[in-house]
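First, one chain by itself in structure tokens, the form predicted alone.
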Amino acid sequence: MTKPVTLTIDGQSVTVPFGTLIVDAAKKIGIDIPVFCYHPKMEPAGMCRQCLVEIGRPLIDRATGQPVMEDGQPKVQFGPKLETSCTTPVSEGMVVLTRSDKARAAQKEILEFLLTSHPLDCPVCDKGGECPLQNLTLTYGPSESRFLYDEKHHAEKNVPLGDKIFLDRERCIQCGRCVRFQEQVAGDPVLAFYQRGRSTDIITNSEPPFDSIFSGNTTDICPVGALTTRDFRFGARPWEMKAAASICSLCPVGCNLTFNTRREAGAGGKVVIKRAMPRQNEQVNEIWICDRGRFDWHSMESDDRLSRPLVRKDAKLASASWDKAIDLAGDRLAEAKGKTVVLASGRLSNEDLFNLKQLADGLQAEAILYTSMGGGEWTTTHGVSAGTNFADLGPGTTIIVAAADLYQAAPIWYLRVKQASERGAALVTVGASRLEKYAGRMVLPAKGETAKAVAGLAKDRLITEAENLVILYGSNGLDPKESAALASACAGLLSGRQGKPNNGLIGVWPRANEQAAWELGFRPVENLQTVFDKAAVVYIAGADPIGDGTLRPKSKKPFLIVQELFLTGTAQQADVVLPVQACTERDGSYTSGERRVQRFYPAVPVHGQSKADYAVTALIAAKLGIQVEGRSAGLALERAAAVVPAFAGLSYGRLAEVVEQWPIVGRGDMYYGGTTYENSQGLGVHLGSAENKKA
């Protein structure tokens, strides 16, 4: 255990663990510190001398190594000049002065000379109400400048690095956040110093320019304006906007996310969407997301969405009241008696794919997750569970990632074993992946043997020896039926680690939330072709099988219920079609590959007449007598938490249930941490383990 130092700091004692630099012990007993290189997450820099402090440390006797004491206290010595408090650690009976004359006239300083070369363009910046530099110009900077205007740097603006971020080059302060983000986090050093003194300039050296999944955090944690993205320069201004937490429904990882929205003028005065900003969660993404969760959000206000319902007449989809589409779709299915399918994606959340397969019991239909991958049923019960966190991962565990490529499927998982890595876990790559240059073993088995080479690591030290083993696979390159086996073979590995804290597997699905749909008791079929065309009703929910050439329609099909957001190839050939609510437009939950259960918040009004998933198969059940929750997502999770074991003791309440976290970020000091959100809407929940379903 890290053996604990115990400073002052303007007057305030404080206990942190040794090697804290004094930046970060300020913060704990709410001190702020004005830093604009310094960021908690990156190695000290210590380049734009910001945070400069005034030092005092007990004065040692040479002769006995002792303290000198003075009126029974440690006599403390300040040395003659100022230190930089985000490269120095603290020691024991160290005395800091944050707010002395000198620190505060350096502080002055410092900002006064940034000023010189910093152009007056607040009214215009992007950065403009969650400035640092503003930010901290107001609180210790001077009232005016010594300099004249037409003295200031002038450089070019409108930059592009990349075709998502532009540098305004006469505001940056060179910092070198966005450079070392780049090296340290993403571990994409796509940007670079160039040239010196006043000429220095960011550059990308990438090709493509700026080739990197994680460019958007760049943006976050700049302390000017400096950086700023294509899709949302000039878009608004902060105060402008309201936010909403959610969750990213674009990958497993389930990101925690913040949308910004404004009611706009130029989109008819409807409220729209102008940025999606990572949320703090350490469990899951920290204070990052990638470039996908940041800025592929805008289908969801799409102009093509699907707004009222559609039924087939004189075999053309025509509009039609929700009443009548709901009596002929429920009517088709009492019809149908025990000939009916039921077809899920992973798109659903978690109380959408419940009611979904309540519906399906009641009417003794077959409930089918429509994936290319398999295996779910291992994740259920090997999967990881609570107390699981990629930030504990270090020496003493070992990693496997088998047929994923987790850069591109679940960039966020990537960072976090990235890490792991770093800090001194064993990872073990099976298949062609991006991490390979952080392992320490690379196992690239010929086509068709990836579950072997996985069952044949059952002897070999780095498992066996682990005191943590996670595992997380995916089916790049493997059919579902192989994808499967390679589960089976993980699985083999955890024997006896199920339920236990850092061990377990993970699948790295195709979409959001297909772990959920495996614990609710959704499979896939091998040939979902036969079974379409057995059926004599289909209901398709958040699927697009006929679109993506899996199903092929004869002339003779069955009757086809489809619930989407829009008019899909799959909905195109149905006999009822049913619009549904964007994530963005309702309330509800995921469960992300590690069984972590999340809850998302509505951001924007509801398009045109959708009804939530949930609430669409609530009414079709109504009307067919089945007992199904459509009142409310938070009442059909509680439905859920009472009968399926997994999700025992759920509730919206346990989901919005917060921690305090490290780093402190997302508060009114956006310098320290950049502009990630506090989190104060919930951290999410385990599912239980597979012990407990055994209890």
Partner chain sequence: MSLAEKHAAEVKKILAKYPPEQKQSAVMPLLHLVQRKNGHVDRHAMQEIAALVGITETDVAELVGFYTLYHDAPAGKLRLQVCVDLPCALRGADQFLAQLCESLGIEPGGTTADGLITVEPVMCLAACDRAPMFQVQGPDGIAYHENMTVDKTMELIEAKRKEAKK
Contents of the next structure:
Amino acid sequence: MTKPVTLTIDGQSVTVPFGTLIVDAAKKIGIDIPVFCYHPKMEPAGMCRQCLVEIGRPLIDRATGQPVMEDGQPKVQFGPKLETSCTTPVSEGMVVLTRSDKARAAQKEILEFLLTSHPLDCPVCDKGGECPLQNLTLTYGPSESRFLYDEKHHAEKNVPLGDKIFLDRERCIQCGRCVRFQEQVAGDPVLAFYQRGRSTDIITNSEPPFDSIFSGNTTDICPVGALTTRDFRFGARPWEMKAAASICSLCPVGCNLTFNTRREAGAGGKVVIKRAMPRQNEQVNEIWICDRGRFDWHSMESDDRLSRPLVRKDAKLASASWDKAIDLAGDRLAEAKGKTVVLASGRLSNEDLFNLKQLADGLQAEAILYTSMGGGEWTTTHGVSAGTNFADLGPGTTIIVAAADLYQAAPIWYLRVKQASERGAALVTVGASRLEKYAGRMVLPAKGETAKAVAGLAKDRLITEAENLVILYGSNGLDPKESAALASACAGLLSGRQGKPNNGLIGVWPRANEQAAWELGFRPVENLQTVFDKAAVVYIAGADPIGDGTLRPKSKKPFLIVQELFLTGTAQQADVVLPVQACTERDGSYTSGERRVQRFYPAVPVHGQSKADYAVTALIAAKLGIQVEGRSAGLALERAAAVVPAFAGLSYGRLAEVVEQWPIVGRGDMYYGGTTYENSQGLGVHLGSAENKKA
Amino acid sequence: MSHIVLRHRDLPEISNLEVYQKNDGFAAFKQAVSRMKAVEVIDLVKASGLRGRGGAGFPTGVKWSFMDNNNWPHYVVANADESEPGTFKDREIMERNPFQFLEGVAIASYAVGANAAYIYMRGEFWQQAAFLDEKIAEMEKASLLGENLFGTDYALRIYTHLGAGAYICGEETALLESLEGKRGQPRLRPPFPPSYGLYGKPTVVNNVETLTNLPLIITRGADWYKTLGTIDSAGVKVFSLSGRVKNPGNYELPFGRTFRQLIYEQGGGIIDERPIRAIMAAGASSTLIVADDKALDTPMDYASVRTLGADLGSASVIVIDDTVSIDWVIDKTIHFFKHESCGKCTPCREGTYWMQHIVERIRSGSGVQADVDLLYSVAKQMQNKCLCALGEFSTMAVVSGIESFDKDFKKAVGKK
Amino acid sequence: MSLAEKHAAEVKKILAKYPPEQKQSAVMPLLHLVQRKNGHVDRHAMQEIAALVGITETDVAELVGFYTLYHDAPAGKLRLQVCVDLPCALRGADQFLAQLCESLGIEPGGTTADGLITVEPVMCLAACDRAPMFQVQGPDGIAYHENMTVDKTMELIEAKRKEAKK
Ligand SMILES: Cc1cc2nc3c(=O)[nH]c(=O)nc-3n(C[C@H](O)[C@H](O)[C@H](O)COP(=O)(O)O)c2cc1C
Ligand code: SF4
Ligand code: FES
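Return the structure block for the form predicted together with its partner chain; the form predicted alone was the one displayed.
To see the whole picture, the full complex is given below, headed by that same chain.
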């Protein structure tokens, strides 16, 4: 390891790792150097020239190799030219002036250049209010234009780059962030510059056009209003919106989100979600999210949501009061006792699942996980351990991706695996994966042979010699039994590595919170239909087995209690339907596939009379005299922490803890201008592995 | 005196392989490969004082010695982009004295341990590229290129590669990007090509004329070469003379001859004997030198031209007389740079665009003095901020033109 | 027929110039090939080239946009590109261009009615001592014509017209 470097920036001394860029060193001590093209997640380009500063270096005596001294201090020599702080690494004894007259003049002059071609249409621009160009102009820029307005460069506006993203060519300042994002981060170089000089424009010529699953991120990092999403553009002004922290519920990655909301006349005076933005969690999603997380929350706001309890009357479902619905459900459960089945899915939060499990235990009922994938026994014992961080995976690490199409099923993991492989981790893919480009080894097992193929890697040097081994497994093309066998084979490769950070198994689950269901004791069954047919009461939460054809429409038996957001196929056949809140309306927590427990917060008011799943369960339990915590999600989790070994030590307080992350985002800062959100609501807690617990 | 680089002027048939070989052709390459260590070749070139003829004047041997020997393979790239307005010397060399140039490429390649060399030619040099391809094929046939050269284990291939119309591709890192099949935009430096060049490998980029000097330096020695030119600027230079002179063309002269000698003795003086007004010594990128007696009697070498506040650059001397006004001249240069700005960095992309609008306003007769001041200020504002030298170049004529030929601008805006 | 089939020998020769793992370098010569054969580079050709060297079509397109010798739209069969840069302009290039356009009855940048000739002003072509001059970009590549007059140019164009009729 090279020695840390000490330098002085605007009179403040700072010590940073060797190789740090001046702009980042300054940021660390609260000095914002204005930047446009620079982005800490990408290679510096040095092209916008906004970050010019004065740099002095200690004068070295050629003969002795020692610094020349002057008045007891090393003599510092300043170059004749300003230099770009985004491309210059720090060096020992360097003196940087970011606010000298010369530096300030240059920063102002570059801004003036940028503004010559900019349409200055801030009043109608989506970025207005959170725009780095606007912010920096106010801080550093000239106050009037010396350029004749009618000589301005004009270019096309509202150019669709694909289905999701629009480009305003006039607002573009050619910083190249979007182009570099696609090339360096997404690994899908479908954006480029056309023409040259002042005529330079962003284009895409790919077929289909700009359709990357990460495309929305370009609108966050665009430092002007040139790139906007079809979904949000003209939707709201940034200052009209409130922010609420959340966790994406669409896949097991658990990306940290911020929902922006606003009260709208158009929505009948309701508070509605206007957009989803990434919230920084460097260990999970860094500052990115996929387009599904960004756009697919709309269904939660649908008018088709259930707003009142329903009970079956004269063969039809009719509205009922909560009391009546809960009484009915409770009575039937009391009658059925052990002939009850509880069926839940990974749509539910930790608290919901825990309460359901408590209820099931109290009734001595079977707690079944509704899923198409098996193997969770192994992720609870061999899951990646506390301290694991994708960002640390590089040389010496082997990653296996088996039976999983991460790009589709867990897009941010696709990015993270790609990055790890680019840093030098060895990647082995088993089955089709879309990661072929990054894979050092591809295994294409015959049908039914996936587990065997993985087991066959046991003696491979990539496995035996790997310092770290991380395996992501899914259920692509596998039935639950096969995926369970695959997980077992993966665990075999991992034996002896349990409890070691940066080692372990990750389930690429079909639902966001399936890992928690396994940790809490839910298990899938092989023949659900038989179990269903034999039961007297089935209590289903967050699953639609009849609607999706897994179960036959029911005849008479069993009595069906369904807890749902919508009137699903299953709910339509239910005897009692209990409307629940979407995750955007309530508190809760999820356990990601990496076994990180993370908290989400309410963003919008509750829909109709719906209640949180955990609270509904608690009401039913209360009817049955079973102790279940329903007062708040936080208390429910604390109960879980007391009862479930894997959850030991968890509390909402701990989940809300944060530490400073790098890069620093979201402050009135110059990197993102506020459109990537700082995480002040919690980075979550990694569950310890079984081995960790023992030790 | 006989020519060194433009040897075809003395030996018109020198583009014939036999004729070239009869006149000591490939003796230098053979000598280097079979009797000298690479480092000896580098030291000899260092000792000769040869400086790059592409514009920057960097000592050639020193550049070669920067090659990173821990990273292989190495490449040599000949810079035949020749797009500076007023420059047309490399083209004549390649058309008329191809083997001496190719031998220079071969010597440089041997010196830095490259087994492949590319000649990056501006896209318009279509016919010249075809011609060089023929000459390369002749060399391969004569075992002057290929495997086991001169019975050693040294191997070399030379390839031509055409650009496609972009002045910026003369800048060496933009050239490398272009050669890699990308937009020709300059890279960040450092790292410089000798540590990170073509395909990320150590690469020497040298101008065609620089390379064409090498064979005679090897055969006749460093001391001989140093007897030509001045202490600071050794050897001969090909001056491309253009503009309002009677006999424009390339002239090979030792460094240190005066502008007067070039323009009046070689160039035959100004058309119609009109008074000379300004000299641009380095093509469109030049500072406008007021062509007074002091300037005309300044020796043309790197150091002396600098005393005029200008650079010799590629020694493309454009002569301006009193038939044109200086605002027209900078209108032309600004249009060139605006057209050629690659667009990567802000000051050049926006500055050239802005300057063009202002100069057009001035030229159209609707300008006022404040426009001249603004033009000057914009050019000044661009200076020292651009990513590569192109942006800087675009300001040279503007700033010096307004400073030294103020009257022309006053006149242009005086109509208002 | 695909590019690779139609011009198999040329494509092979081009690809052989560069290290096998650096096929992207071949984009420029491949674009020249298409430009010469088709008079411009269309999307289909870009797709073919992209596939040949293993990059995205967008990566090919950006080169077409950046370099002036590749054209994304058709024009006259022969592009007559007159240098009007400073050194040539000092020797009458602007007047030459204006008179030539007048003789042809087109504006600079325009194409003759028969679709044969497009006249375009261009930047320095490294022929400053032989102004007025132009290059002709067409199916045979690029050829220089130096020390030209309008009369000589019209003769040249007439000859090309006859040739084209044949
Ligand atoms: C905008 C620009 C254009 C240039 N054009 C050329 C050129 O056409 N030919 C050339 O040899 N060098 C040109 N150069 C200089 C090259 O970057 C480089 O210094 C040169 O090729 C090095 O070769 P030399 O050391 O033999 O001179 C140009 C530089 C800049 C900044
Ligand atoms: S100065 Fe900037 S825009 Fe101009 S050519 Fe160089 S890098 Fe490109
Ligand atoms: S050049 Fe440093 S931020 Fe753009």
